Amino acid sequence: MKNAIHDLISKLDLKPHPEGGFFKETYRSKGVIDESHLGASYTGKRNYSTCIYFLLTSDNFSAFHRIKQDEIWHFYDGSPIDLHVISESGVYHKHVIGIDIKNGEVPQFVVPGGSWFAAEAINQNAYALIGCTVSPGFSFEDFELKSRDDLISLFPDHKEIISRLTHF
């Protein structure tokens, strides 16, 4: 399995992502949205849309983080993933992203902007190749990664999952 993962990383030219896993931006629209047409929480322009490849392995996870925009997760290959979402009001849901639709998996899921979310491959010794589409387009200015303690202070009822899926 390690060789297959290294091959994917190499062939897709993936780089480590700050939240965990590996990624490569594959699309950034040429069109942009002027700051005056975005919500008050945005500074600067944003592209209409962006898309990335995102690779998780059973040895890593995508730590709890949030962005301002909605983010669409698309399943491509490998292990299904558990996508953990905590809404701004503190409601927790787990969604299984994969292709086994008969057993409740979905091949696509939208994480609402402002939600905290984390992801992990379900199967051991496996990888999950996912795509993520963001609109308005992703900017690291819109990315927030809090510490374990900060998230637990915001959502004490979800201490167990936050402790497991944060890096620091």
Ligand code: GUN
Contents of the next structure:
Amino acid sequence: MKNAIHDLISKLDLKPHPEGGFFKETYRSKGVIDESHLGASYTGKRNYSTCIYFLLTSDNFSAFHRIKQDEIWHFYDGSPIDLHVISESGVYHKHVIGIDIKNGEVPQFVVPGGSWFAAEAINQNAYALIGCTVSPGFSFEDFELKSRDDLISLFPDHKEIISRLTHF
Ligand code: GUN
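Target state, the form predicted in complex with the named molecule; input state, the form predicted alone:
Up next: the whole complex, starting with the chain shown before.
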């Protein structure tokens, strides 16, 4: 499995992501939305839309983070993923992203902008390859990772899952 993962990372030219896992941007629209047409929380202009490959393995996870825009997840291959979402008002839900539809997995899921989310491959010795699409296009200006302690003080009811799925 380690070799298969190494091959995927190399063939798709994936790089480590600050939240964990590996990614490669595959699309960034040429069109640009001016700051005056974006919500007040955006600083600067943004491309209409962007898309990435995102790879998780059993040895890593995507730590709790948030972005301003809704993020559409598309399942491509490998292990199903547990996607943990805490809404801005503190409501927690787990969604299983995968292709086993009859058992409740969903191949597509939209994470609402502003919610905190983390993800992990469910199977051992495995990888999960997905796509993530956002509009307005992605900018690290709209991306926020918080520390374990800060997130626990915001959402004390979810201490256990936050402790497990944060890096610092
Ligand atoms: N580009 C770089 N990082 C990300 C990310 O976390 N999500 C999306 N959609 N695009 C990105």
